[in-house]
Structure formats: structure tokens, C-alpha cells
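The chain below stands alone, shown as C-alpha cells; this is the form predicted on its own.
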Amino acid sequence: MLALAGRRLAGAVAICLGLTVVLFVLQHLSATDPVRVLVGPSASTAQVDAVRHQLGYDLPLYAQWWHYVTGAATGDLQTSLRTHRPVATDIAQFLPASIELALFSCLIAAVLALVLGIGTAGRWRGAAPLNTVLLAIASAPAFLLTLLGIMVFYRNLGWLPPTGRTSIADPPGGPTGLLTVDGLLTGRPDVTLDALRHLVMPAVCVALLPAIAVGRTLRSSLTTALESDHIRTAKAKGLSRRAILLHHGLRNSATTPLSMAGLQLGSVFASLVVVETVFAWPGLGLYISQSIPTSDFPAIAGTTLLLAVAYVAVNTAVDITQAVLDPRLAR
């Protein structure tokens, strides 16, 4: 087990290096002069040098890249070229919003998931119907979802607010950052239920297309699992369906839903971008939207870079937690 969270660790680090390698690459090969956006187009030959050179962006590609590597790897992910300040502070401040959303699109995914698998494989009452809907909405892209939410929860029914993240002026500033929490942390109950309201569009609009990818595999697997040995032994000794379902079945054939969740993971992160700017909210999604106009390639790789990171992260535990489950995989 050790070996292999030591061999996927390493080649969790190899994928960032190299993704690393392709930004800069992508970077170097665009039409978008960086510089002379931030300068504006009125200024100088010699202006534009100056702050080049200040900037470092005069260096050989790999003497760049070897600057933002060694500086990354310290915390130091240079200065945004479009807010002017650190990178790593702007995302300090963006990143709450897209965890507290992404934790809530998780949630709902894996509730949706679950019905799903369990239910059309347990021939629940609802659950095909369910899941033939689910499969409709989730075909759609994730800005005409965004779009048809705010239309019909907002504009007809007036149950969700359309935009922002909350609607309080004076949100408490608690330690975890995320309001559903801190509104509890710092007694004010008011600011959870308000920050649940405006979470649940975006969240949804999130979790459907992995809730559906993973729940038809969890499908797939149950189903094969409940045609096993063991299985018809359990039924033998005269368990219902449902003990067995979720006793017996679940457990054996966890492994392969796990990895299509944290394959889906990277769908969660790119629809992100897309329903963060649709619904305003203030996280990394929106962030990196904002800097991709101005070419701002400090923000865009330290986005994407820690993005990145938190994707090959939950995938290398999701091989571990199914070695886990099965050991047979750590061989």
C-alpha cells in the first residue's frame, strides 16, 4: 500500500510539472503580448522593454519557467498583471467561494448518485423515471442550465435569488470562510439559510452531469454485483433485496463509481468557470474568467495550477481509498 501511494504521489508531481510546462508553452505561442496590455497601447517601445524586463518576461522560456516553478513551490505565485497584487492573495480571497460551492455540488451529486445507482438497480418505485429526467436536463451545457434556472426559479417563481453569493451587506468574516458555516460559527442563522438559497442553482447546475455519470455507473456495477455467488447465497439464506442491495452489493462494487468520480471531478471544475460567471459568483471560476480577456497569465496559470493540483490530489486518493476497498489493485 505504501509503494503505491508513493508511485502515484510521484507521478501526481510529474502531471504538475508538466502541466506547468504546457502553460508556459500555450503562453508563449499566443498572439497576446501580456505586457502591452498592462502597459495600454499608448505606451512606449521603451516603456513596454522596461516593464518586460521587470517582469521578468525578457528571461528564455525556461529560465521562466524555472522562476515560477521554484517560486510556486514556495507559495509564490507572482503578481496578478490585472489586479496588481499577489496571486496567492487573490485566490486566498476567491477561493472560499468556489470550495463552499464545489463541497455543496459534491454533496448533491453524491445524494443524486446514489438514488440513482441504487435505486434503478433496486428497481425503486420513481427511481427510472427520475433518472430519465436527470439524463434530459444533465444533456444540456451548463450555461443554458444556468440560463433556464435563473429563468424559471427567478424570474417566474421568485424562489432563488439570481446572482451573488449572498445578499446580507455585513456577512460575518468567521474562519472558515465559507458563509453556510460561518453563520453558524458566529450565530447568525440568517446568513446560513441566505447563503443556501443562492447556493442551490449553482450547486445543482454543477452536480447534475457528474450525479448522472456516476449514478449510471454505480447502475452498471450493482448490477453486475447482484448476479454473483455470494449473492445468491445471501438470497438463499432468505435476506430481502434491499439488505442485500446495500450490505452486500454496495461494497463490492464501489470501486469503479469511485473512479468515475474522481474523473467527474474535472467536470466539476470546468463547469465552475462557466456557472460562476453566469451566476456572479465570486470564485476562482470567475476570477480566471476575468483574467483571460486581459491575458493575465500570472492569475491564469496560478488558478489552473492549483486547480491542477486538487484534481490530481482527489484522484490519487480515490487509487488509494480503492485499494483500499480492494487489494488485489495495490499489486
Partner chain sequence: MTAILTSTRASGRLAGGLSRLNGGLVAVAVITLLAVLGPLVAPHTATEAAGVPFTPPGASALFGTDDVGHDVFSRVLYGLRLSWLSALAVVGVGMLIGLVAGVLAGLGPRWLDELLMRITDGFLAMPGALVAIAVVAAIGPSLEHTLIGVSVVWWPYYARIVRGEVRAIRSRPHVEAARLSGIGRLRVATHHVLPGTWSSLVVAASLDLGYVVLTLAGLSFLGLGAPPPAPELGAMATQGLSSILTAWWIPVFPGIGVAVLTFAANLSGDRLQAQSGRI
The other form holds:
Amino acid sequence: MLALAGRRLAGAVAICLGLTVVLFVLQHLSATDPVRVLVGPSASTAQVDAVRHQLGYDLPLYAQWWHYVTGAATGDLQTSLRTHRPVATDIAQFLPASIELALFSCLIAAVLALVLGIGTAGRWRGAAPLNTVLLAIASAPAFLLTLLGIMVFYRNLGWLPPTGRTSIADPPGGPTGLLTVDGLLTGRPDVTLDALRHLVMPAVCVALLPAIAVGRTLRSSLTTALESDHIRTAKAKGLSRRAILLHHGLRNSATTPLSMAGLQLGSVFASLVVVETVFAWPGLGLYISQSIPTSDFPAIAGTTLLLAVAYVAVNTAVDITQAVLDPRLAR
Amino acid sequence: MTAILTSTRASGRLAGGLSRLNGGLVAVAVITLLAVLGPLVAPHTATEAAGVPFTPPGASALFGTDDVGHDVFSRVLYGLRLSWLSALAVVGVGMLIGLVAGVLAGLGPRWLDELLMRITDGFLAMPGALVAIAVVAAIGPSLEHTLIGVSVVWWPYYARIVRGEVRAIRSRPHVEAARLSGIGRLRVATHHVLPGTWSSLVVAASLDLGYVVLTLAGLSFLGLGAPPPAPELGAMATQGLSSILTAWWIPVFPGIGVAVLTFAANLSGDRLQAQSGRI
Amino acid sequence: MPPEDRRDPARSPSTGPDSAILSGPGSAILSGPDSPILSVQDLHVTFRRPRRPDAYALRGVDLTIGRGEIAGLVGESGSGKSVLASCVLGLLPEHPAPVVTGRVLVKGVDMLTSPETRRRAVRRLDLGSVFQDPMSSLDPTMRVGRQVVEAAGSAEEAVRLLTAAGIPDAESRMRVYPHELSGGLRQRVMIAMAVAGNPALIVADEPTTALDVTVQAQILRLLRRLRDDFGCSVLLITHDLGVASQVCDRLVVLYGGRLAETGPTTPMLSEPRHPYTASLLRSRISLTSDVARPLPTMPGEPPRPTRPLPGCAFAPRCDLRTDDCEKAPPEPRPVPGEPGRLSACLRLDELAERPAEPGSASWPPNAVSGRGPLLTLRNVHQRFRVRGQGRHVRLSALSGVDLTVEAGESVAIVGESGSGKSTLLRAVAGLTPVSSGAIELGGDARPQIVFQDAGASLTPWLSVATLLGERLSRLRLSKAETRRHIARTLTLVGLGDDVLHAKPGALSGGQRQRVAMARAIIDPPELLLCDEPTSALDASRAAGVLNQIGELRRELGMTVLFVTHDLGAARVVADRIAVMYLGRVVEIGPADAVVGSPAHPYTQALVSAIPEPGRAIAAPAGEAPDPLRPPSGCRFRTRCPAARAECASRAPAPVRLDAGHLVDCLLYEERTTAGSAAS
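To complete the pair, please output the form predicted together with its partner chain; the form predicted on its own was given just before.
Every chain and every other molecule in the complex is listed next, the one we just looked at coming first.
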């Protein structure tokens, strides 16, 4: 188990290094000049060169890359071309909102996936139509869901606020940065309630697609597992349906859905960018999408790097969980 | 004995899956035809002023008009064609690179297999859609860049599938029998191994098409596609975002367009998968 | 519980459990002390499948099992025996949807119509079950102990049961996962769960088919002992009459979803009263089969469940058939003068008086030509790197194999799983290069393999014509010549031109087997390699395949290397037999000598473990050790009854017993050195 974790850790470092290489090479090949973007179209060539030298953009590519990587290892992700602040500082400011949204989305997705998967496992009459309906929902792009959500629950019904993270003027600034938790910790349940009202719509919009993907995988692997030989043994022992499902079915069908869940984190991150943009949610997604029009390379690279690390970490955890669940994989 | 029965069934399924693939391919061809022909029934071109700006859906404009008076219906039809062809291009390029890389890894020398698989490991270990966003953002937004960016992160997926199938098929008795038949290595590869990978590859690709459509629409929504006023469904939704509460039809109809296209792709992929016996 | 007087008069206590006979349809529910444990009445099962023809699995079966009785349900694939087992457990698969009529009563509870909770209680309390593949039948993610506790109720009871099932050190084995156990131990775990709670009936569905023959002997003896200790009845389902003969009090032979014959084991096997049983016994390959001539075979193909015949299902393959046989299915009727025996043959009386059939013409004299060796193996080693316990370890599949095969000769390699016999075959074929040692093939002999699974050895998307034609590319024939050549080869293996454009998936199992053979011999190889070509086949088909190999090798002058786990089949096809154990050849000699007077303790164990009607089996202790950790010295010493201290320290060298009969055993080494010293 430790060896597995060690191997994955080494792999993760290599992957992140590879990612920076890809980004640097592509950025170098592209026609966009970040320095020109920074100083503006009206600046003189001399000014541009001065800034270029100051930021180190006149160094050879490998030197720029080495400079970036060594900096990143100590937490320095360079300076944003748009906000003119260190990218690390920007990330620290936007991170808590994204974590809160991502956590709630994953929670909703996990519950939905379990209900869908277990509720529809087996070969029954309603499985095919339900499958089609799920497929239809999973086909909706994240931005369509957010738009429809705002139209229905804000404009027509007025149940939920349209955008933002809170409508309270002086939300607590700590200690966790998650408003739902901080509200409880600082004894202000109104903050928590208000934060939850703001959270519901974006979280559901992020959660739907991964929930259906994982739920469908769970359904199919559970259906296969329930038809396997050892389930026949369990039935022949006279175990109850419940015991068979809980003790033999779920554990044996967990591997594939868990992998799928790990992979779906990628689509959660991509949805976060879109959903945070629409809901004006002050998180990393919004930070990325605001950096795009200005070609803010340090900001995009730094944020992507952070999310890639999170993704690799979660998928490593998934691998280890699988090895725990299925002793055959531990070898 | 059970193992033998299963393997016989597997080879039966392999052959059966191949012949049934045609149904799914027909579905993809029909969607392609509709997407290509769609603009023919459009009352206007994508970029001409068709009426008063902000006209709600009605008899004069089926889906209404946008902020500068373009006909939303026409723009959605053009957008569907662009989205679908882009998705096909990404998947096609991915399949092609993946097929070559997968076959090289599966049949080539061990070091090549190791090298290619470490590279694909790296790509697959990263959140694909996010890396695509970063890649396109780094090289600057444009349609070509989007297609390049997404293709770069997509091919490893196909390479893994092909490589896995090649290795599985390679150790099956029928390939060993073929190797002993005294026929050339190339013929063994092309006649006895490759056709067996086709089924999985096509199933995977068809399941993937919908996801590629969604990803491309998401990128375009973030401004990482062709610059306006090109009829990109995602970009159209972004442009209508500010008027969502007053002129909902401007962002919503392009979104529905994406959903319909994705659904059609998903449905054919899902049927294909069910028929090839993988559920 | 119904009062005594409601019992069926036909089954008075005086008949006793041993003579329990079939109950007619409509007999009353019975659950008195002498009533049958299992009663199946007029059971029909049909599977309705979408877009495919209905499959008639069972077409009216009656059967009873008395208390403490072991009944053997014998039939080939497609006979419906496993469907019957599922019905008894009340676990018929729901897909494809089965249509079931009739009754299946376990201690009076109908397993077809009772509510699920009732059936579940019966399964928990009154039934135990053992399935074919112990690996897939145990939950891979749950510790063995917990799985047994689920059935046994408590950990103490679980340990007691595991011990009773012959698992050494049961206490510590509770903590392991199924994949950490050997095949035999896994099946013992299944048996421990089956006997939990003292069930009235154990349903054992091919419990030994996936096991090695020495382990099979142990498991069969265990089943018999458990019946004596626990007093439960056993329904043993098997395709092998030999297995059934070892443990069963009574046999029930199914054919085409109907009962063919039933009765006490011994008289039924010595004097079958149904042509199918007789034919099955005749075509069975045994240690006493006549090898001087082709084996007797059963003509025709097994019945198809999708196309049931109006009359007797065996009629198309029966040489006694009359027009009456094809009109209506014959009902089982008592065999005169033999209580408890029933046969569903219209002409069962004539069957008793039939003279023994004249054997077919004997094989022509063998063609071992003195052309010298075609294949020579010198000190061949094969090591693989495998992953075990988190790191790479070396597995020695072959450790110093020497073997010479003369041109025109047929040599069989016999061994159990892990013996290295298949590795040896693949090395000879050139599919995997060996780690060290030499393999010399005489001439330009490019060997061909006949694989165990003929169907899987044919590329599924290529037609028969392509598969055969591409083998001829080396000869550079014209198109017409190629076609003629293909047609001639198809005739040789007994196929017509109609299969030419078919893909393998469209062929029947027998046709695929023949196509695979045709491909191997269309450009006749000097050396034909056979990898267990009969092990997946029913007895009636296996004999045909062995005959075909014998015929083709004589006709085409091929040398044959035949790998098998079955000494009986080896004896039929081979001039010489080599016995392998854990990567070494432990004995080699003329086929008759090795089978008739085995020298090595392992060969002796192998011979005595083969279940043959009318002969008690003996089982050697234990199972083959993990090939990753072979024992020092003689590799068989851990299971050898004659092992001594010396065996652990020194590996035996080959000792010559007779002309061409060599054995690797220290016992003989001593004797010969002593003998040579005296002389």
C-alpha cells in the first residue's frame, strides 16, 4: 500500500512537471505576446523590452521554465499580468469559495449517484426509459443548466438568489473560509442559511453530469455483479436481498464507479469554470475565466497546476481505496 | 470448462459486435447529414441582420433575434454544423493518432510500449477538459487552437483502448494459431489483430462524441473559440448572458442546441455499447 | 406435517430409501420421516428469449432422492442437468425468462411457487450447494472466515466446519481471501459452507470438474464421508460417469431434457438398459480402452434445446430406433426384474440380449520409421517474471527437461495444472523462447498446434476459406489449386464445401473442431502439437477427436506431441507417455508400461486417482505446491507416501527400468545401484 502511494506520488510530480513543459512550449509557440498584453498596445518597443527583461521573458525558454518550476516548488507562482499581484496570493483569496462549491457538488453528486445506481440496478422494465432520461439530462451543457436554473428559480419562482456567494454585508472572514462552516463556528446560523441558499443552484449544476456518469457506471457494474457466481452462492446460503446487496454486491461493484468518480473530478473542475462564471461565484473558476481574455499566462498556468495536483491526489486516493476494497488489487 | 465457454462467447460477441457496429455508424452518419444540411433550411445566414434586435420568438423569427438583430434560429443551425464537425474532427484525429500509437505500443518492442504508455499515463492523469482550457488559453483563442488543444488531450484515451485491445487479442489462441500458420507478421497484424480492436474503438469513440461536443461548447462559452460573430453555440450563449432576464431566448436556444446534439450522440453511443454486449 | 396415512402407498417404508423410485405426477406432498428429501415432478423449463428461438431445457422430469442417498445426475452439455440444479435451489436465472411447470419439493416445500422468504429459509436450513468453479463462486473481496460464518452462524462453528471439510489449520485460514487458497482448498471452503447447519440435501453441480484429478479424488471421498458423518443426501451433477460411479448410490441419466435411465449405480453401469447410457459407457475413454483400433464413438450431434424432436431425443443417434421411437417421447418404465430401475427406451428388453458389437478394424501398424529424432529437448529451462507479494519474482515453469521424439512417433505429456506441460508445448511451437537449454527440430518442421478451445483458435471475423487458404501462401499455388486443396482437406476431416464461406461463429462446436484440425493439416506439418484438444469436450465427442488425430497422423505420417491432464486419453493417442510434475519429467516410457505398471509414486497416485466404474479410487495427500516455491530435492516428496529424509536433500536423476522406461526417483536409484553392485 505504501509502495503504491510512493509510486503514485513520484508519478504525480512527473505529471505536473510535464504539464508545465506542455504549457510553456505551447505558450512559446503561440502568437500571443504576454508582455505586449501586459503593457498595452500603445506602449513603445523600448518599454516592452524593458518589461520583458524585468519579468525574465527574454531568457531562453528552458531558463524561463526552470525559473518557473523552482519558484513553484517554493510557492512562488509569479505575478499575474492582469491583477499585478502574486498568483499565489490571488489563488489564496479565491480558493475557499471554490472548495466550498466543489465539496457541496461532490456531496450532492455522490448521494445522487448512489441513489441512481442502486435504485436502477438489475434488469427491470423501467430501466431502459430511465436510462434514456438520464442520458438526456447528462447531455445538457453546464451553462444551459445554470441559465435555466436562474430563469426558473430566481426569475419565475424567486426562491433562490441569482448570483454571488452571500447577500450578507459582513460575512465572517474565518477561520475556514467556507461560509457555511464559518457561520456555524462563529454562531451566526443566518450566514450559513444564506450561504446554503446561494450554494444550491451552482452546486446542483456542477453535480448533475458527474452524478449521472457515476450512477450509470454503478448501475452497470452492480447489475453485472449481481449476476455473478458468488452472488449465486450467497443466495444459495439463504442470505436476504439486503445482506447480499450490502455485503457482496456493492463492494464487488465499487471498483469501476470509483475510478469513474475520480475521473469525473476533471469534469467537475471544468464545470466549475463555467458555473462560477455564470453565477459570479468568487472562486478559481471565475479567476481563470477572467484571465482568459487578457492571456494572463501565469494566472492560468498556476491555477491549472494547483487543480492538476488536486486531481492527481484524489485519483491516488481512489487507487488506494480500490486496493483496500478488493484485496486482489493490492498485490 | 467455464473459461472456455466464456471465451467462445467472447469471440462470438467480438464478431457479433462488429456486424452490429453498422447500426451505430449509420446513426452518426445521419446526425452528420442533418448537421451539414441544417443551414439549408435556415431562413437567414448566420451573420446578416434579419430583423429588429431583441424580437421574442414568434412567427417572424422562430427563436427570436439577438442583440444586433441576427436570426437566432439560423445561427443555431449554423452553430450545430460547426459544433458537430468540430467534434468529429477531434474524435477523428484522436482515433487516428490513438490507433497508430496503440498498435505501435501493443505490437512493437517493449521499450516503445513503455515510452508511449508513460506519455499517455501522464495525459490521462490530468483533468482533460481543464488542461484543454489551459492549453487554448496559453496559445490564444481561435477555432483551430481549440481543436488542436482538445485533440492534444484526447488522443491518449484512444491509444490506451487500442493498446489494451491489441494486447488482449494478441494473446488469444487465434492469433497464436495465425502466427504458427506461416503467414507474415504484417498480415497477422492487419488481418488477425486489428479488426478485433475496431469494435471497442468505435464504441468508445461514439460514447465520447457527446462529451467532446459538451467540452467544445464549454470552451467556446469561455471565449476560447472562434471570435464573434462566428455562429458558435457556446459563444452565442455567453453573448446573451447579460440579457438572460429580459431576452432569455438568446442564450437558451443555443444551449438547447448543444443539448440536443449531445443527446443524439450519446444515444447512438449508448445503443452501440449495449449492442456490442459491454453492459 | 401431514399424518402418516396420507403417504403415497407406492412408497411404503419397506422399500427403504435405497430403492426410492420416481414418484408419478400428482403424488401428495410428503414430509414424513421416510418421505423423500427431494421430489421433482413433471418438471418442464423453457427459456423465452427475445428474437431467438425458445430453448426447451427440461421437458418433463421426475426424480426423488431419499434420506442419506447420493444420487448422480449424469448428462452431457445441453442435457438440462444444471437447470434442474437451479430449480432445486429455487435460483433459476430470471433472464432469459423461464417458463416453468411441474413441482420441485424440498422437504415438502415447493421451490418454484413458494414465497421468496420461504424458499430462502429452505436454502438456509435444508439445502447446501457446491458449484463448479470455486474461484468465482466465492466472494473475492471477503475473507474466507466471514463467508463461512454467513452460513455457519458463528466463528467457532465455521472453524469446526472448515476442519471437517479437511482444511488444515482452519483457524488461521479464516483470515485469508479466496485468491490466496489453492483450488482444492477453495472447493473445501465451499463444501464447509454447504454442510453448515446440517442440511438435508447438498446440491453439488460439477464440484470437481475444475480440479486436478488427484484433488478430485480427495473431494469425491470427502463428499462420501460427509454423507456418512452428517447423514445428508447429495445430488451430484456431473458429465463424467466415472465420477458418478465413485460416490453415487443411484444414477439418473438425462438426455435432451428428459430422463433416459435411472437405477442403482452398479447394475446400471454393468448392464445399461438405455442405448444412450450404453453408448456413453462405450465411448468413454478409460484406462482399459482398446487402443489397437479406433475408439467406439457416438454418431451424430447432441440434441439442440431450440429444436426438440417429437419423439425420443436419442433416436437420430440410435441404431435400435424404429418408427415408433420418432412419433412420441417414450415414457420411463420399470425394467422387469430389477427393482428401482427405469428406462425410457421402447426396446429396453432387446437391449439386454444384444451381443457385443464387433470392434472396428484395428489401426495399421505404426509408422515409427527409424528416421531418427525429429524433436530433441536438452536441459530446457523456462523462467517467467511474475508479480507476487508486491514485487517481481521468478517462476520456474520448466526446470531441466530432456525429451526426444522420434519421427513418426506419438508422445503424450501428462501432468496436472502447474506441471509446465503447456509451457513446454508453447516452447516447442516457438511461441515463447526458452530461458536456457536447446530445442532442436529436425528438417524444416514448422509445427502446428491443435488448441484446447478450437473455436477460440479461429479468427472470428475471417471465413473458413480465408483461414485455410492463408496457410497455403507458402506453396504459391494458383487459385484453382488452392480451392482444390481446401476441398480435399475439408473432406479429409469430414466437412463439406458448405462451410467454406461461413465464419467460425456460425459453425457448431464439432464443425469448429474440424476446421481447426483442417487448418493444422492442410499443409501437413511434420510435427503436430495438441494442447488438451479433448478436455473441454463431452465424452461422446472426445473419442471422435482422438480417432481423428490417430487417423490423420498415420495417413499423413505426422509426429505428434500431445499434452493432456488425462492419462486415459494419453494412453489412447501415444506410443510413449512422459509424466510431468512441477516443471520436470518424472517418468517416461511406453504408454502401456507407464499406465499399466507406473513406477514413480506420483504416476502411481495419478493412475489410482482416476475415477473408473468398478474400481475404488485412492487419493494422494495434499496438492501440488506453489510453483514459486518448489520443494528442495525431489519435488514430489511433500506428497509422497514413500518419502524419506534423503529426498529433501538430493534431486533424483533418471533411472532406467526397462527399455525406454525411465523414472526420476531415489527409490529406484538405490535398487539399481545395489543391483549393479551385486552383479
